[in-house]
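First, one chain by itself: the form predicted on its own, in C-alpha cells.
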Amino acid sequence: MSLSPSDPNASKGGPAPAEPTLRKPVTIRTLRAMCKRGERFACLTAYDATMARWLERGGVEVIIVGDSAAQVVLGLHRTLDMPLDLAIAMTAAVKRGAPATLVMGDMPFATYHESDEQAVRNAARFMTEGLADVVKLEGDASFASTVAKLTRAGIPVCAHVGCRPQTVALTGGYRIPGRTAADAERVVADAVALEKAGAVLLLVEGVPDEVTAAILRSTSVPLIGIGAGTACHGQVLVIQDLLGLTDDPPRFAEPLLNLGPQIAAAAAEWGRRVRSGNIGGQRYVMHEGEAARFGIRGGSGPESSGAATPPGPMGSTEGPGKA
C-alpha cells in the first residue's frame, strides 16, 4: 500500500486538508483490470507535487507530465520547445507527490527521432531520473521500431495517435485528423502498428468518434482520449482547462471550475491587506526577556499594540518623518 505525503499544516488549525489516497498503487496491469471490468479511468495532467498529491487524493488513476508544461508553465507559444531537463524534472516531482498514481512521462520533441539509440536513452532518463512509471511519445506507423526498441529495453510505451502537436510544423497549425475516411484509416493504421510494436498504452487526440471506435475495435490495450469523443477506456484533460485557469480552452475541454477569477480575487484581497498591514496569520515572538535583552523597552514599540508602522522610503529603515 502507498501513502500520499501527509499535508504538514494539518495540525496547525487551518481547514482540515482532504484525506490522503491509501490504496494500491495503480499498474499497466491496473488499467488492464479496469478495461476487462468495463470500468474507465481518469487521467490528468500535473506538473508539480502539490497539484500531483491532491489529484491523488482526487482519486485519479493516470497523471500524464505533458509537454503542454511549455504552454501552461513556461508561457511558450508550442510544445515544441518543451526542455528535456525540465520534463524529466517536472515528471519527478509529480511522481513524488502522487506515489500511488501511474505516472507518464511526455518525451519532448526531437528527443526520439533522430534514432532509435536516442530514444532508448532520453526514455530510460524518465525511467531513471524521472520515476516514470510509462513514456509517451507521439508518432505514426513509422515509429514502430523504436516502439520496439524502447519495449525490449523494458521501457513501457504510450503511443500517442491521431492529431499531433508535435508535428504542428509539418501541417501549418493543429488539424483535426480522421474526417476522410482515407485519413481515419490511416489513424487506425498508425494505433495497430504502434500496439504490434509493443505499446502497452494507447492515446488518441482530436479525432472523431467513428475513428476512436475503429481503433477500439482493432486494438487490445487501454486507450486514452482526449478530444476523442467518450467511448475510450479512460479520459485526459490538461489540468488548467478542468480547473477554468486556461483563457481559450480547446472545444472538447468543459471547465468544472473556475478557479481563474477566483484566484484574482484572492491576490486583489492580499494586496488591500498588505496595505493595510493586516496580512493575517500568527506572528512569532521572541523568548520571556529576551525583547529587554534586545534593548526594546517595556510597551513603547509599536510590537506591543500590533499596530503597523508604515513603511519608510526603500532602502530607509525608518518611517516618514523620522530624522
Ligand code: KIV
Second form
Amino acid sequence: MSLSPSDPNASKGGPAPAEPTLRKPVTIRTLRAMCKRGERFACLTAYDATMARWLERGGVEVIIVGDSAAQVVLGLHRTLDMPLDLAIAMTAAVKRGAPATLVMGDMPFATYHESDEQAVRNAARFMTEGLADVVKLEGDASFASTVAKLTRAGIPVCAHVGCRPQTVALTGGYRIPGRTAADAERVVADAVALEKAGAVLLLVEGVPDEVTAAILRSTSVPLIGIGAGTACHGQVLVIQDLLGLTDDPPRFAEPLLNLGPQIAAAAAEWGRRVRSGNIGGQRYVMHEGEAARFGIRGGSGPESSGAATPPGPMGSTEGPGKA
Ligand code: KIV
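In place of the form predicted on its own, the structure of the form predicted in complex with ligand KIV is requested.
Next comes the full complex, this chain leading.
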C-alpha cells in the first residue's frame, strides 16, 4: 500500500478503500436479470485488492478468487496445493477492493470432500472471514448432497463442472471432457444434478460447444464458461492470461495486453536508475531551519543535490544517508 498523504487510511494501517463506485452491487439477482435480458456478464479472476479495484472500475461483474492462485500467485504446479486460509484471506482482500462486484471464493481441494459438515464449516468461513458472495466448488453429480447442505445453510454455490483441475491426480493430467457422446451426457447430467441440489450458478470448463449448448438447454441458472465456447451467459479468464503475463496460456485465452515484457522493461529501467542514483519521485524534507540545527548544511550535500554518489562498502559509515 502506498503511503500517500491523501490516503485517509494511511495512518490507520487499514486496507486502501476502492474509489466510490456508481454502480449498485452486483448480486445473483443482477446476473439473473442480465440473463433474462439476454445480456452477457464478464468475469475475471483476481487475488488481491488492487487488481480487484481496477477490475471493478473496468465494469467486470464477477471476480473469482480461483484456486489458480496456487499456480499464478504461489508458483506451484497444481491447484491441489492451495492453502485454505490463504484462499479465504485473498477472497476478503478482493471483496475489499471491489465491494460492488460479486466475489466468488473458490473452495480448495480437500476442504469440502471429507463430509458435508466440513464443507459447510469451510464454506461458512469463505462467507464470514472471506466476505464472499458465493462459493465455488468442483463437482460431479455425486456432490449434490454437499451443494444441498450448503444451500440449506444459506450459502450460495457455484458448481464447477466439465474439466475439474482438482481431479488432476486421479485423471493423470488435464483432460477435455465431453468429446464422446457418453462423456458429454455425463457432464450435462452433473450440471443438472447440481442445479437441482441448489446451485445458484454453474461454471463449465474446457468442453466442446455442443456440451455447453446442452447444459444451457437443460438448466436455468446463469452459466459461466471458460474454454467452453461463446454461448455461456458469462465468461471468465485467469487475469494473468488476459494481461499477457502467462508464458504458455491455454488455447482459449487470448491476451488483450502484453504486460509481461512491459513489466520486465520497467524493472530493467528501475535497475538502471538505481545504479545511476537517479530514482525520480520527490523526497521528504526537514522543516525550515531543522537541517542546520541537525548539523547538515542544506543544499550542498549529495542527498540534496541528487548527484549519483556511489555508496560506501557494506558496513561503511560513509555511504550517502549516513553523512
Ligand atoms: O481457479 C480458477 O481460476 C478457476 C477458474 C475456472 C475461474 O476455477
